[in-house]
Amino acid sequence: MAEKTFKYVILGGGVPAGYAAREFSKQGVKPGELAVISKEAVAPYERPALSKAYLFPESPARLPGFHTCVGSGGERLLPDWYKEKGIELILSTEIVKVDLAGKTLVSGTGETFKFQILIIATGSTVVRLSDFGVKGADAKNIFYLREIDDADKPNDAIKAKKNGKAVIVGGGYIGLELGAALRINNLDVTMVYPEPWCMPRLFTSGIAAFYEGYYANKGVKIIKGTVASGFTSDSNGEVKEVHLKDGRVLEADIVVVGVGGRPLTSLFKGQVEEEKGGIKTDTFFKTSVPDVYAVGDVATFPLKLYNELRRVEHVDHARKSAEQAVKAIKASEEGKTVEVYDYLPYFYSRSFDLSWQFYGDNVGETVLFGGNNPTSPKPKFGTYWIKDGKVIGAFLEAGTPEENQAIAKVAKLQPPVEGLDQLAKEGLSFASKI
């Protein structure tokens, strides 16, 4: 098969690919120098849309509406944009073999791609229940969500199983966002997760109590402290029951599983240094292999603010790390330097009429402020995390843009605080005066 050669190759077609391509264009990449290789059939898009607006019954998100870089308020990069810029979009192409030292990629159909500089942007893959040998987990209408093809399947099932029963397995981002989307579609929704409260990696029990109460008021049933241990299906092979480890059995027409992801690093095993489950990089996202960079979910990078190596799975970091890598590549070619990556961890979510943002680090003691009564017509509350006498993290539900900027500033500057009582009393005003 013919061999193709490019100066730059972005491997992966998710969020970072679109932002890296845009940055290359800004930096003056020449036609024919850059290729984006993706196993998906569509140009890079804003992945968060899949668990938020894609399943809405009214005005659902559809491509081309959420191609990158619209998620950060930028221009939508449609397939024609790549053509105009001379960037080759190589879609529906899965790379199955990588030789980093030999600067070669090989696809499943035997195509060979040579590169001078590679950006690894392979992202994550979903953790599947079949990975744990859960009985019946291959039944029809059990769904996972990672790519656009994944989102079309539950969309069809929602229409086919109108007013049916849905079970969400998992209480994290995907579980909460899809639980809301399915309820909005008038399905009877039950969420199941093993932890004592939802979003345990980020939420305190006080934060979680609000969202669990809010969801319950919307008609979503929540079962905590157990897991799905098996599924039974009907004569058509469609799921009909979810068996829980505690012995309960739930009827189900649709099951959506959101139990985490794993960074896609297997192609590079033994070829590049790894740490904390990802590919180890420096502050410019350079790996241990010359001319190879890693960005987004797969990168374990130096987080300057906390002086430690971290891997961050979030769209905000996916965008910013991609831009940083490209700036570093182009600066290096010109004998210049770029500033170190000074990232402030940021997470957000939207579901029902709710919208929260979090900045910083969620370790240390916590202070809850505001009104977190789930029955309130306009709930607004937040939480600060305090470590070594300083506020290092801040969460806010229903913040205005200015208020969200204020809590971001607090998390970045880490101001000292006299005592927890003062912080609880001042609440949001503490952030507003920093």
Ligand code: FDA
Contents of the next structure:
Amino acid sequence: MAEKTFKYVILGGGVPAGYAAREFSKQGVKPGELAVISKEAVAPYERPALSKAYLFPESPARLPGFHTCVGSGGERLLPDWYKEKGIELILSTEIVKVDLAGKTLVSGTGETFKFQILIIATGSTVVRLSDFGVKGADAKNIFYLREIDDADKPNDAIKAKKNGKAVIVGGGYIGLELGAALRINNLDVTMVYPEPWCMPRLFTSGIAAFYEGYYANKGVKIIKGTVASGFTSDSNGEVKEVHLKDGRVLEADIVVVGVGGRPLTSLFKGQVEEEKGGIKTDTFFKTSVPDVYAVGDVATFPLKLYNELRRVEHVDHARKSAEQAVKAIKASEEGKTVEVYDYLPYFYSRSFDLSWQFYGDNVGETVLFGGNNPTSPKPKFGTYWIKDGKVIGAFLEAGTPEENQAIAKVAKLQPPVEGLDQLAKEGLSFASKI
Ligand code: FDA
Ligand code: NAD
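Can I have the other form now, the form predicted in complex with this ligand, not the form predicted alone?
Below is the whole assembly, all chains and molecules, this chain first.
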């Protein structure tokens, strides 16, 4: 079987692969030195498009439109770009065996890849309902969403089941974004999730009340406090009903499940130090194994701002951690070092006409400001998180670029607050004057 050797290998062809390749090219990489190995069939792309514009009924986003690095306003790297730079894109290739100490990767078809330096960027996989033993969860038209192939399936089903019934299982990022996308496609949408309000890992009840009200006004039905306990299918094996734990039964032509992600670390088990469900790294994204780095969703890294190790499952960190790792690799080759990774957590989402941004940490007391009435023609509201008398996190719906910059600055600088009432009264102007 074939064996190939590279100086640098990026394992995983997601968002960080594109940003790392661009950084390698900026720093100087010789033809044949760098390879990206991905089980996906396409060059790195901006994954967030899959749950948003990829599903639009009118002018949907399609490749090559959203290859990296357009997501952060950069150059679009088409397959020809990699060719011109002598960077090998090894696509449709799943690595099934890894020997970190022996610096060897083996693909499902038995090809061997040797590396001097490895960047692990295998990302996450979806949590499946069958993992919890939910019966009938393998019926046709029950979809998960992670990669571009996954996004083509609901797209086909939307056309086949025109104006049909869709059930969304999960009230997190995928649930909210797909709930909106399917409603925009004129499906009759019901969302089901176990918690008392949507997106509980970030939203307060006040934030969630706005989005739940807005979705309800758009015709999305919401069932809270229960989970899908089983599915029945018709004689074609297509999903027909969703059975809920509370006894209710929902008709369904399409089901989309978004019940969380799990970092893909199993290939490296026992070979590298892990922490908090991810691969432990230092501030340069270096793992416990020499010459092996980990970035994106799989990395548990020192978050300097909060002085603790964290894993972050969002695209901004995927991009920046990739760039940091490459800068550190190239600097160390010259006996130099780079600055520590001083990351400010940044999450965002878009659905219907809505768009929010969040910066910082969502712990401590909260203050809601602005109008969170979902029927308002121009809703604009936000929330601050306050810990030890300082604002440490900020959320804003419908912010302008300047306003979003202002809340980012607040979360980074952590200004002290006089009192929560005063903060509520000042609202966005508190951030704007920092
Ligand atoms: P990612 O999952 O992007 O890439 C991993 C890559 O590795 C994939 O190409 C995979 O095929 C490959 N791979 C894995 N194992 C392999 C193996 N054994 N052999 C070969 N290849 C292998 N975030 C955000 O901030 N805002 C947003 O709007 C969104 N929207 C969004 C939508 C959807 C549908 C998803 C699934 C996720 C988001 N995210 C997001 C999250 C964000 O996209 C995510 O955090 C980054 O893509 C993480 O990048 P990684 O490379 O770590 O994983
Ligand atoms: P999530 O963690 O955001 O949400 C999971 C949700 O699943 C929970 O909030 C809960 O409501 C629900 N849930 C859990 N167990 C359940 C059960 N048994 N039955 C029904 N519901 C259940 O995960 P996700 O929405 O699946 O997203 C997956 C990954 O994709 C995450 O890493 C996320 O960060 C990423 N993503 C991010 C964005 C964004 O940042 N805008 C968009 C899409 C996806």
